[in-house]
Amino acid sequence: MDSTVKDLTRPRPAAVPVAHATPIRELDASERSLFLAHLLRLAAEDRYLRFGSPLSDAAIEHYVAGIDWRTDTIFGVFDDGLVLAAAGHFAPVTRPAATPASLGQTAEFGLSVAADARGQGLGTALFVRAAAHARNFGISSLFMHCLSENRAMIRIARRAGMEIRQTHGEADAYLALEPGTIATVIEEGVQRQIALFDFAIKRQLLLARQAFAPLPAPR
């Protein structure tokens, strides 16, 4: 893989579209348990790729408990059973030392996709959503850290036009972002409404399926 660090001195537009067809909803603090359940379902290898080590259940619980919902955002894609199929954690951070100062305020983004939901572009959709949110949040660069062997994340980073630095089996990727505009703010608002509508429809359909499910046979 290319280990060259390209010139990051001049911010450039994100190489990802503003909108994406996948409904992605922002979770609130009351839904912390949904995010936790999603991460706990990850196999050991997937936890290793997501966090850089195969975290125990207790470690994941500690991680989720430490999320600051006042500043961080959890984005989620829900399946028809209202289970999180994919999720991303967006967190404004102090700029990593290796990040060029010209990139300004930075946010880190980490994502995970359930094993049975891969190959549908959900990781890319989450990244697109996070990049748009970052622009409207006044963030000028998006940062992702992963293992070099995490080929799915590297593919997402490359498709997005991120600059990638690889050292000692790890990879840091950066994307300079244009400032948000009225159009991007409106677009994000529309995406929020679409996601809320999608969630409401799935909830109604789930309740209907449960209401009309056949009763268990008497013993």
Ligand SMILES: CC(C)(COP(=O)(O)OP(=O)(O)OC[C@H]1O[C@@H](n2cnc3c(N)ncnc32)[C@H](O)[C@@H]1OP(=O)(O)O)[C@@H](O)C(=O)NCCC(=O)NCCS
Given for the second form:
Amino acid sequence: MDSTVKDLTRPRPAAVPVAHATPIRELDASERSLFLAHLLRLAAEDRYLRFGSPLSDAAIEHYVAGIDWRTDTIFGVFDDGLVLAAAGHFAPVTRPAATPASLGQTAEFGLSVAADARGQGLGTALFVRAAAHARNFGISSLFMHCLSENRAMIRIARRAGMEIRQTHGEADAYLALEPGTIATVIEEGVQRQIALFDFAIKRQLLLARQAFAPLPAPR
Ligand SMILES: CC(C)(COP(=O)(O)OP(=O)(O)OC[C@H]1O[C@@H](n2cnc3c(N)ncnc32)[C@H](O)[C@@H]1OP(=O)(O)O)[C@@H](O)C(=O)NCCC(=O)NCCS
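Show the form predicted in complex with the ligand, please, the one above being the form predicted alone.
Below, the chain from earlier opens the complete complex, with every other chain and molecule after it.
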């Protein structure tokens, strides 16, 4: 067994950091183009870190078109211009064969933060939200796949108490989760309302800015 692999056969419920204050909204299928635009803005190196290979625009379009919106959740953080600054794809998955059966029902999470929005905790906030969502969804472990060189992602995973398995330059991270409670369900509901309110306010401000934008100077 790889020396970096801890005993995953007895998952310990990990301490998930307290919910972050960042408003995180769940997108619906009609907003798939927003998610696509966010991913298409990622530079080749970031696409490599996000997907394990520098996907072409067409491959990213294919990926977004393949999202099952009935089972999956896309979480997003919007900036003041209502552009997605960060987004994560939460997908319940069949447990990967290499993982211990005791980890139970699993969901995979992949995330990305726009280059100019990094280092502000958005990646961590998305991760925390996904972990809470998983608990409330009856999922007992969260899984993330990334490259070992992805120090920011490994940092997020380590801080959350994830078990990390590193082989051949790749890292699989697992977080065993406690079952959701009434409190976690209510908390997620509150987070949802805050995110909707935040989005509505930003939209009003954006419309107001556009309405009162100075007219172009006459030629
Ligand atoms: C990985 C990624 C999501 C992190 O987003 P982020 O919003 O910058 O993350 P956070 O601000 O929450 O920071 C996470 C931690 O990583 C640390 N970190 C950031 N960049 C780092 C780097 N290059 N090296 C080491 N640590 C780094 C931060 O300091 C922070 O730790 P701290 O809170 O203890 O200071 C973002 O860099 C990204 O989108 N990368 C491209 C796509 C990708 O790699 N996705 C993950 C694979 S699924």
